[in-house]
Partner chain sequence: MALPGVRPATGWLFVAPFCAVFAVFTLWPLGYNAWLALHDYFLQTGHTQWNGFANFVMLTWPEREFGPALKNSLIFLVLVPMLQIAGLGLALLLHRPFPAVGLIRALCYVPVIIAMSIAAVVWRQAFAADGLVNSFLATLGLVSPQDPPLWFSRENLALYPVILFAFWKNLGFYMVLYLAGLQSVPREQHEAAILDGANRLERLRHVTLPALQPVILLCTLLATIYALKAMQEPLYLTRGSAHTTTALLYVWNAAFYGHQFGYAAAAGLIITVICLLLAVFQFRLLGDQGRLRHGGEA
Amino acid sequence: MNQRHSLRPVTWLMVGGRHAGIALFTVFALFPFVWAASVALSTDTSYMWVFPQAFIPHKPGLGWLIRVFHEIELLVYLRNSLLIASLTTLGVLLLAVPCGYALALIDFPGRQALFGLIILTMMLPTETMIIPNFLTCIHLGLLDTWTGTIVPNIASALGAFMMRQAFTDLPRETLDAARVDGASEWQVLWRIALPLALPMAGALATLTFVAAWNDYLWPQVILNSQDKVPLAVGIFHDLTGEFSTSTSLLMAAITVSVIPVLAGFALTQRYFLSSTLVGRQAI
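Structure of this chain only, please, in the form predicted alone.
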């Protein structure tokens, strides 16, 4: 009894510290978007650099948001980003799901060594792959194409790792029962294993989509035509540099570019919660 009472203050302190850390991280993560949205919605930008007035729209209006659609090809950039991010996500899932299944549930020579090599590739900085990928695209004639933008990003080591962990936690008895009934490995994968691992696949899809949507470096290297570039590259080309017209216009473009990602996350957040619960149960 005395030990239980002595632990209570420690427990409350841990819970309070955890919530305080989450609150601090939330504020740190949200303040750039709140600031950009506040500037984009302010017709009077004189408080743009004044704290804390900059976080509250001053004389609210939609003028900057309307101007950004007229002064740059924002809808074209949005379309390009949507296509590139969607196709990249689809490609990652089509490769990561079978790869994770094979690494988790199929015994073949060198499986552990192959998994170790995949993990090692996760430690390489992304920049180290720019030159090899660029030379490969030159030889394949993929410069200035969406194919060259998408294909190098669909072989995801993180995706293979996440799906392997999801398939490893599945009950073997259920999968063996399907095999005894005559199901092939492909049928076991797509009809039984993948539906059970859907929360992790959804989390992987969301992470991949956000990363592809925000990707700037590789599209900037591989694409030359302005009508093919995604949103991040288009906004940088049109609204930054010595010929930039307005910081408020840039903030309006950034705000518009973030809204689709936030909407997508709101629609798929249950997959994150489900995958988190599965991970905690596994621990």
Contents of the next structure:
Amino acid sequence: MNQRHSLRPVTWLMVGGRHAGIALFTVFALFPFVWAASVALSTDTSYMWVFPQAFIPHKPGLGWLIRVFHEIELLVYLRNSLLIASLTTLGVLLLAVPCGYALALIDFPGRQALFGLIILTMMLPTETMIIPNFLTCIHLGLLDTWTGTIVPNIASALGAFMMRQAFTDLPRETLDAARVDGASEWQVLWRIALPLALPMAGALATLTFVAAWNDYLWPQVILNSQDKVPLAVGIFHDLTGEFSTSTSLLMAAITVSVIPVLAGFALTQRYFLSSTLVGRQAI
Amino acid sequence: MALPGVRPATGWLFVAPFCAVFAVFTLWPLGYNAWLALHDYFLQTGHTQWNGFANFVMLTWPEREFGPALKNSLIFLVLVPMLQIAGLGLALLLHRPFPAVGLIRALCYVPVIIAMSIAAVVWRQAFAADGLVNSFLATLGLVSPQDPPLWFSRENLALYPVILFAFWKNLGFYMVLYLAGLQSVPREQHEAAILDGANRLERLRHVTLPALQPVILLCTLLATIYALKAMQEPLYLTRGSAHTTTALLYVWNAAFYGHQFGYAAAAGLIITVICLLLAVFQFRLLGDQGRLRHGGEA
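Output the form predicted together with its partner chain next; the form predicted alone has already been displayed.
First the chain shown before, then all remaining chains and molecules of the complex.
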């Protein structure tokens, strides 16, 4: 009893330190968004540069948020982002699922070599591929098209790798039973293997969607028309160009463009925070 | 192992669509980039001309400033220990359950999923001369409000807010990796250490850290590759001005602003080779036959 008593101040210090640490990291992670939202919601801008008043909306109002929709082609960008990210995700799944299945469960010559190549390219800077891909797209006449934006990204090495891992982990007996019953490999894949590997396919879809949604470099290179660019490109250009003079409008635009991402993240966060996914994404 | 009734041709058929796109947009660029590095490319006509190693020789010219860009990429490596220490620290704080721990983990992950180009716009505002950061530092008495530092235009200063931005953007990712690692630390060892009278710090040093060694190594390698490939952070924050150009951003600028595709390819090839060497190293340590899969022995 006595000993426990003497431990108390130390324990309190540790609990306090722990909470202070957590609070500090959380504030660090969120301050740009809180600041942006607070400025966007202030009708009086006099405190937006002053710490710490800037973090609380001053004379709150929705004026700036409404102006965003009038002055920036936000809905066009949103539609473009949705289309590009959805079609990229669909393409990645359509290519990666059969490829991962064959790499995991079918023995064919060249399998090891192909898998080695796939892993190797995952570690190289994709940014250096932009120059040759740009030239290829000029030759194929894909400049300023969504096809050119999407197709170069659908042969995802990470996708093939993740699906191979998922199919490798499946129980062989179930698959062999289907084969004995006369199912073709194509049927085994879609009817039996894929439903069992659905969590990984979902994780891959989520990852691909976010990556495509956030991509800036490639869409910026390939697309010229203002009405075709996704949110990450369009907003950045508007905000560093003609709207850079109005910080309130800029912060309002940021706030509005971040909201759908946060909503999507809230629904799918278990994929992002699950250790298996991140571990595999990392390798 | 050949499966009964499964023909190799089926395997080829299944990988064919992936391989076709992969060959055109991933393998071909790698080869073409290496080939282009030894040529002059004429954008107007699309012609190429063999120039020996002239592109590589040009990279060594001081007035071309490839050296400073490479140096900035190396300075970016301070990100590696920063991410390990803070990532592990945050994971330790959020490892044991408490109310709303899931929410806080998710909140700390938010920077990872926000488009970098959009987040960077806020950071540019925060680090403006009359921005929030200077206001905060003035409150602490660290800078004078009359003569605030111009973070992005001072040449020996500009790279550091860029690195801080990269740190902010990636911290959540490493937190999750370390959280996963912490889950695999055997409980019995902790309990045994408690019985032996070890305090928290001793348990961290002698139980947790040794058990985490594979994760620490993985994270260090990932962060190293990431830091060497950094280019979007300076592109969005400073447009590569004020001596924040990294090696890969240098490639980008040479290609799309200088229109020297062959020269850019040569610089790109050097970075690719560095990443390749790191990848080989990573395979040795982390692959299926690697040391870590065998308990760090042999």
